[in-house]
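Just one chain is shown here, as structure tokens, and it is the form predicted on its own.
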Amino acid sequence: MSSESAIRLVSIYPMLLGTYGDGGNLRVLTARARLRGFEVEPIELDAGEPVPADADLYLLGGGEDDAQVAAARALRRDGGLARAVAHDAVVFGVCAGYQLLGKEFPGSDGVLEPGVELLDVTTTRLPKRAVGELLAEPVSSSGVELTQPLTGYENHAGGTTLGAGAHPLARVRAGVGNGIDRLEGAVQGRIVGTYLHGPGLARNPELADLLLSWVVGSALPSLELPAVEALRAERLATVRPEE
């Protein structure tokens, strides 16, 4: 990103992929960047609008099965997100947005639907829907430098398996996460997928700042925001790690 240009943040199809409040991730990133003096251009794309290939960071949220299928098909036709990733854009996908970034996922009829194939992951049905608080410890092998536990709320019926090209974001301490090997999320280059709602970047400011640091190309100065830390403390206090 040029130091003279605004950070361009794109929320992809929030009317389709915004069931669980994940639109808040755009507001979190916008606020945290502006508090540090960066100019920010937040963009919300309606379904069917072309995806600009020249933005810095793209956000995809949760959605119902049919909306997820519609979003995946639109993104495959459009190709803008794939072009952006080829130019090192940052992508953050949550729940349905995480699944559709992968190779395939189940639609409402259970038939597997092709994803956009930007993450080496595959999603199938879980035997039981995962609903509740999710707590996970970051995994250092992912290449993501996080020191604090990840907290969020999960609500999904899909279990996600990582291929050789993706690394786990974290290891589950409470909840289900990917549903495979007690892992949560995936990281591949500058793409991060997760099941953390909440919205996830409000509950995990360290993760939000990591994404922004990838955009600007350097570490960010710290922010003292007591209300944010109080939210984290309150949420963490409600979850008992599983043995």
Given for the second form:
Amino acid sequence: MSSESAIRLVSIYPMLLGTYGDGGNLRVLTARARLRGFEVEPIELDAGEPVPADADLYLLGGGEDDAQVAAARALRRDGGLARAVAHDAVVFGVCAGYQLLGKEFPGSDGVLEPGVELLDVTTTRLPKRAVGELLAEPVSSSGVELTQPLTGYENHAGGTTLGAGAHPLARVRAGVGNGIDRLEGAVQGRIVGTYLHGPGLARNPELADLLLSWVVGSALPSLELPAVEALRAERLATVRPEE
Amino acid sequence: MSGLRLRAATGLGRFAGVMSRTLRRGDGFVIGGRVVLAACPDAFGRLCAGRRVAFVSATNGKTTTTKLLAAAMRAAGPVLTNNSGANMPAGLVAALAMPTQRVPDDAPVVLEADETYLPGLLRGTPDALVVLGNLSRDQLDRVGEVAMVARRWRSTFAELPGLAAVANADDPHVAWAAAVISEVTWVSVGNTWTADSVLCPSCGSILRRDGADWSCECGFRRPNPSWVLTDGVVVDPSGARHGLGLRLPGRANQANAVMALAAAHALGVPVETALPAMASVGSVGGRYQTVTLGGRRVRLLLGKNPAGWAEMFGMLAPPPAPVVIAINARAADGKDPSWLWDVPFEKLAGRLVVATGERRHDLAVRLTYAGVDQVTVEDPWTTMPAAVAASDQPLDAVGTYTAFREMLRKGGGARDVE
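Since we've got the form predicted on its own here, give me the form predicted together with its partner chain too.
The complete assembly is shown below, putting the previous chain first.
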């Protein structure tokens, strides 16, 4: 199955970081690349399995507190993800998977746990859990040119502060997002972190294609999936900006 | 004085229930319970006083297990139960304060309890029997993560030394929560969905699994079960084997029945009495009931979370039968339908799926990426796609909780069929 030319997509520990349906992001990327004629090799890593450093794109999803701590410790020990990032790999982390890419985050008892330090963000505990629809307007930064509103569902207690190395992904129009300065998500080079479940790439095909375009090195041909457009229209009509 | 207050509160509740029904604002049941609780906050414990109380709780199967246990108990004598499926405090108070039939003051009580409300309810009934099925991801916006629910259960159980339990030994979170109860009957009913118990609930390490067995390096391991379900046959603590012979379909209902059988046994009803009564139950709150919708016969199924769906594929009419799937995301369904991506809908390839419900577009996207043929229809019962309308195959319709209730109501199905 594996070949030199195939796009290698790695889902990192979905058994730990798959509580909130984010496993869908791997299915979406795999399908969207294949529909454009690319060969894809999707890989799901068992917890503790070595992370291959030579894949093209890595996905991390949301998970429970203990699972998030276990995943962060395993990734720090393993070092494969950091080596992949040094080779310009693309990384997409959601919720717990976003937080653990940063410098530190709160574990289940609230004690701060070190992250894998690939993203210049720090997470502390929000006074009130953020649960509900999240709507955000993308912010342009180097390499990120999104034009469509980002839509998803958030369910987390993390307040995430961006350091100088990270840019915001978007500005919150409804919901909480990072919980700091009305910002949502973070971008640093080819690493993207976000609180968007839904899954995020199912609800935001433009973001999915941006990640794939980084992998293949050029823009992708357009892909119209009526069901996806209908879902976006329905969500954007239902969830109104708060201000 | 306080007895008077409870009686007055109950009278008010009945009045509110009648008013609600008269004004057609629902079936009046839960509203009556809310009124009773407002007038008498400790009504639940008072209404249970002097009775043997059994709670059934789990993420999946609690309504069915309650129904089966109540049927088993009724074979031995009168029983009070909440057979409407209203499993939060107001619904339970209503079931006790306004029973549909008169029962003696000492009749046992069998109640389905929402897993988040179970700890609070137990404080009013510290000598209860708890029947604990499974814990899996469901309504994460309201219920929270599985480990949090298990922690709340365990800390409450630890404070109540009078509790007894019948618990599923195959679910690590249930086993961990129930381990603090001194008198536990362990039951093995299998656990098809293991994605929510990857880590040891006790120490956080990765659990070792070997078939149904599981253990952790910290020493926490699966308790030895005294009731074991294998292929539709249950072995009881004496070693005797019993075929279940249920009318209810599917492996999940066999698991529910064995939980109920062990609970009935713990409450003094022998297997020989309990089994025939449970076997005769044909529908639970309308689940598996066949109704007429849009002029055709439709079998209604409840599919509300990934663990439930893991048991669903084996229950559906075989391909190429089409299937209607109705997805809502109201409070009782969980407001985030992302869980659709945890269900292996790829297994529906080769059938046409009619996607309906308020969140039909979320389902349509999931099915599109799964490569499953689908058509999105707001109301399939008035405008059924021609391919389905023409088919003479049996039609199954699976819904989330509120979508299921809506189909049941439209189809004129009974909420409870004895």
